[in-house]
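Take a look at this single chain in structure tokens; it is the form predicted on its own.
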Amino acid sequence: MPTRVAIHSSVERIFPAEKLRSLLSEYDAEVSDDVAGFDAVVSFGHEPEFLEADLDWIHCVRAGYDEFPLDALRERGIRLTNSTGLHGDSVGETALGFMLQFARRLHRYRSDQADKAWDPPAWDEAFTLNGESVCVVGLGTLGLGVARRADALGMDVTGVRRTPTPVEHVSEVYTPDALVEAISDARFVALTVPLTDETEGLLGAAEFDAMREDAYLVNVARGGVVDQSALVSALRSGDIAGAGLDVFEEEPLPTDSPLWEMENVVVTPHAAAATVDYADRIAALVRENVRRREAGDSLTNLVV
């Protein structure tokens, strides 16, 4: 039988459900928040009610799935598969952005345009990309575009893996064990690490003691993977330079957060994936799955 695919509301936090379910015409697809008698649904995260819709698959239009409750799924045999190798490209530029913003002070001249304030550098202040060394840590889709474009600028390029394998536009690899040391000398570590029971509170207080003190902070991975209380106390102490945010441990930012009033810090709305060909990536992705479950393969991006 046809594979009914219901489109969860909450993808309107990336795109309209409506432009997914026209894009997936071909299909028996709705917009619906109730997914009893689907076999499927495309959901931004997980929702109490999917456990018990028998469902046979979930998609999520995330490459993170860290709320999904992988136990509860798997006891069910549902399915999830998620949207990873989709993120390359907008997560490597907005990771580049902010390395930019950084060493050309764009950051500071855009608040100083608010107060009409027209305020040069001093002379050692702004630096170019080009021979800056960068740690990337994580070296999956995200990592991979965040190297390949550091790369292509002419910065010294290292990064942080589970295996040491050599990596193309990555001129050094360490494993996590090192990663003291891989950040050490970079002028920029860049966050590109899924959220896991490794990865959360990957950089703490010892990390950022280890950090240059004119070393900027990226993190376009995830809120979790940096103990933010003790970034606040680095910046706010001067043992980093500054940092570039999209991910924070409480999202949104809330109010009074002092990351909000650091001049040294960019933040941006959890946006660094954000392009206006999403929903088409996504239903590329969803198509491909729909015939792999009709064909009775195995899904491709599967988690669980």
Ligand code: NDP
Given for the second form:
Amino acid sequence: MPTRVAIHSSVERIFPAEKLRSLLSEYDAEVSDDVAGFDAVVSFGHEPEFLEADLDWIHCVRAGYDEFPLDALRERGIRLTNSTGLHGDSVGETALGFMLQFARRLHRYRSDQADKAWDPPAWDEAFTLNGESVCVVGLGTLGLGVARRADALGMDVTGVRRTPTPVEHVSEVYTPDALVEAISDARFVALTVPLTDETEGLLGAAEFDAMREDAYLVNVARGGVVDQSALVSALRSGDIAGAGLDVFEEEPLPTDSPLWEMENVVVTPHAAAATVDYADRIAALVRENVRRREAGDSLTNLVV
Ligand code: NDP
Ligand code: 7N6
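Previous: the form predicted on its own; requested now: the form predicted together with this ligand:
Once more the chain from above appears, this time first in line as the rest of the complex follows.
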């Protein structure tokens, strides 16, 4: 039986639904928020009606699937696949972009430009990434994307993950119980873990206190991995030097958040993974899984 694929309009958060429809035209895929009568849906997030339809497969166009009700999906025999594997280059480059901005002070000059202000750095303000250190918390697709680039720029790269086996480009791999030890010597701490019960609030007051005062946080994972009010306090008190943030507890970041106005903070609108070929990469992943579904093989990127 051919697979009837619906494309939920929520994918418009990343790319035109019509673009994906035309890339999947060999399956007569349709853009439809009514998933009745379809076998599969490609979606940005979860919708309650997915649980009531006859779907046997949901493809999430994001790597993060923390909003999906995994137990309910399991109970109903609906498979969920995600899009991990696609974001190493895009998010890796964004994370290094944050780090380069802070080292070379580009964020400050861009702000000065709005006032036509010519304000060179203090003699001891700018530094190079070469010779500095980064601790990458989470060493999957995103983490490796960061680690590879940081290593190429001459940084000492350490990392954290639950599986304590060696990782290319990473000089030392710590387990989560040694998180404080792992982050305490690093000039940069980059968060690249999924949001789970274990990682919610992973960085809070105690961790910011343990970090160097000249350290920068880069969060390209999920806002909930950081205790955001503890972060604001740490930035205000000088417990850490600054932060590059792509993700927040609440998105869009509310206009009254103090993070918007901090000179040592760069805010990006959950855009670290944005890239012009996103829909093409999703289409390739969906195509591969349609092939597997029809062959009765197990799906790639299977979550449940
Ligand atoms: P992967 O599954 O490839 O990697 C996740 C990594 O985190 C693995 O190395 C895993 O290793 C590690 N990990 C899991 N739990 C813990 C823990 N408790 N402590 C330490 N390490 C842990 O995922 P991706 O790299 O593709 O994506 C990671 C997350 O980043 C996504 O879930 C999503 O939330 C976010 N993301 C954000 C994007 C953006 O636009 N800003 C884009 C893409 C992803 P181990 O199992 O050994 O612990
Ligand atoms: C889309 C970003 C993910 O989890 O948060 C990201 O993959 C989605 C540009």
